[in-house]
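Here we start with a single chain on its own, the form predicted on its own, put down as structure tokens.
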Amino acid sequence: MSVKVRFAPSPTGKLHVGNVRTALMNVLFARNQGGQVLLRIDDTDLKRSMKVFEDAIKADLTWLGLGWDETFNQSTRFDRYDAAKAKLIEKDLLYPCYETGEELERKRRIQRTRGRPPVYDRAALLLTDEDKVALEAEGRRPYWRFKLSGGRIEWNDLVRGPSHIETGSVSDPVLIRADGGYLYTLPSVVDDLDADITHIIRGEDHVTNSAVQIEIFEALGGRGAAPDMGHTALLVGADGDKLSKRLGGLSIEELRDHDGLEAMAVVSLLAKIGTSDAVDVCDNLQALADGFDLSRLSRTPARFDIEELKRLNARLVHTMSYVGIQPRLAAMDADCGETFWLTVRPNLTVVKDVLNWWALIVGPVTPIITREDLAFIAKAAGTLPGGELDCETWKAWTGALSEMTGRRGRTLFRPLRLALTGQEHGPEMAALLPLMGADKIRRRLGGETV
């Protein structure tokens, strides 16, 4: 069997962090497996999806390498999905309501309060013909609920292993609203049956509705229609609290064009936590995929720590070649050379940083020189040796002062380095002398902002 996978997001937002975790884990599945991946777009809801949304949502899996073999949009196919509901509907198993929302909120507290689960009691189902007229004489409009078989729906699932809902313990869900609309769960049928999905990957949070979503697709396909499932654990955040009231500022966009972030350092933690391997950065989509197993995936909540993400970040920077770093250098104006690249690369959190070390090079840099080491660096400025500078001119530089005022470690370097890089830590001086050249040292130590 070939296997083949679908990501479906709606157009109504941006692609957070827990977005991608799904769609991640079906790529890597489908590429483990040689088999192929489905871009559907889930935009039946016509006035809240945007078309905005849409592009935004294929750059950032474009970024961030999570390609597909195929896409189709859910608003192209509603003839499909009027086909099912007429099949539905013949088979007896598609029926129209017309309680109100208050009405069946009615239903609901009373049946909480006599002990009873709040399930859906299929008063509809008892309404004659003359009954439904009379409703819609008044204004109402029919919602449509699927008839559940009340059994027991069992399956094996890809992650949580055996797996069953009782269907007689859950509402006859709503596949279709009294505007005529089509909720999630009947267009994701029909979509997965025409499309041949071979197996669903998606958030623990739908393993009721996966319940009734074997139940539809045996409806409209026949036993054994359904795909192979499985349910992954939800993000939680480094506190362990859920992660939905914070997704907003776990943007892929935020995460890229605010806080500079590496595609594959996303990916790689967004692969790893939740599972028994250990985390650490990969370098290609490929080597994920390889060692993909949903089997090692935990049954509790994976914790996604941003700060675990900028350490895994700054591994991967410090591993980039100056060849393969270049043209963003450049892009920034911050391309002196493979020289400088390889002297700020270990200072690096991400790749925009570096133009915090480009200043010191270009300047201006402010000078930082202290009343009691007034004296040291004028000695400094005296000694500095003449000639072209390079790495062995800090060494040299400051053994000669060293002999001359008797000044170790610390004491010795410091001063230097805040009187030619106004702060505290950075790059090797050793390699960062010859960059800024013996003009602007001179003149950094002689106090002028340069």
Second form
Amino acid sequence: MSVKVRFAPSPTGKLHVGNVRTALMNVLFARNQGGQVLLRIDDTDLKRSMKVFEDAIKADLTWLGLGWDETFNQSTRFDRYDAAKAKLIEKDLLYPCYETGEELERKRRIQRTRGRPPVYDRAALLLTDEDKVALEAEGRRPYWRFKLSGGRIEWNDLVRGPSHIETGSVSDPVLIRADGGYLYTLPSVVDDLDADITHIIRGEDHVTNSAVQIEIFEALGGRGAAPDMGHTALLVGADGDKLSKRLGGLSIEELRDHDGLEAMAVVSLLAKIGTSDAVDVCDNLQALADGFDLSRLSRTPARFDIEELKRLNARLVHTMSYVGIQPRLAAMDADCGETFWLTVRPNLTVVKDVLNWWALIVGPVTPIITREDLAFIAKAAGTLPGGELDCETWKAWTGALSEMTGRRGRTLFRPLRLALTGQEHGPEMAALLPLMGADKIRRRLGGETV
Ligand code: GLU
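Let's see the other form, the form predicted in complex with ligand GLU, since the form predicted on its own is already up.
Up next: the whole complex, starting with the chain shown before.
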């Protein structure tokens, strides 16, 4: 059977680094195995799911290069979930319950005070038909629980190795709410069966779900119907904190549009953190997929450090060719040719920083000329070689100035950089001079903001 995985985001918010890592693991696994990727939009919660989020998720995945072979929305498949519900009722594996939230909470409190785990007591299984009629006459509507076997569920986790859960320690899960709405658990199993999913790869916050779902897979699809499963350790921030709110704020949209980071830097980092492999930047997904192996993932949380991401981004930008970047420079109105790109490239962390350096060329730049350097700068203006400036000009000019003034090193170069760029640091002056042109250079040396 050929490999097929799925990534199943709920369109109730934007993609963040945590769920992108799950998407990436699925895509890398599929590509490594020559398999297929299904993008399933988990929108059974009709109130919280929004089309704008679905569109944003698709745009983000596309930008990251994490494409899919097939996609559908769960909201188009309620008839399949209704059929599964009927099948489970027929098999006596789905039963109606009538307790209110408060009543359940009271039960849990009592269990806790008696030192017992707060597992649902299955009181609803004892209800007679008359009881149910009477409860419904009170206006109560049933919600539905799946009857777990109470036995031990075992699976060989693709990341965590041999795993098991005793279902006796877990409450029978609610599959359908009193308003008839499907919670995530059942639709996910129905879809995984219908779509012939072979491997489920998701975060370890789903381990208990998985155990429960294995029983539902078998109830609906027969013995051995559950796909293979792998649960990845969660991401934590650089300081070891849960990625929760603070870094949950690290949406892909923000990394792209606000921070200006590259898709392949994000992907390179997310592919390697939490593995024993060195983190390095890689400029194509297939290379990451070729070496991908879920068993290299560590069981301890992976650390996501935005500073590390910026360093990787810089390394990636430093290798970008002019031909590759030209359309983006043009779109930013900063296409000033290959020489400029190659000159400023080593100074960039993100591509959009190019605008800062481009501003040095087009100006206006406010020259910084200290009192002590006034005479030196005046001499410099007088010695600037005439004619076309080229990349040799800087050497010839500063060489002549050094002979004239005896200045060398920092005392020679720094005042010129400050006067011409208004900044302490920046791209190589030798390459900047011809781009600035003699006229602008003379005027800046004269103290003019231009
Ligand atoms: N929509 C679920 C989630 O985002 C999918 C979990 C799964 O992969 O089954 O948590």
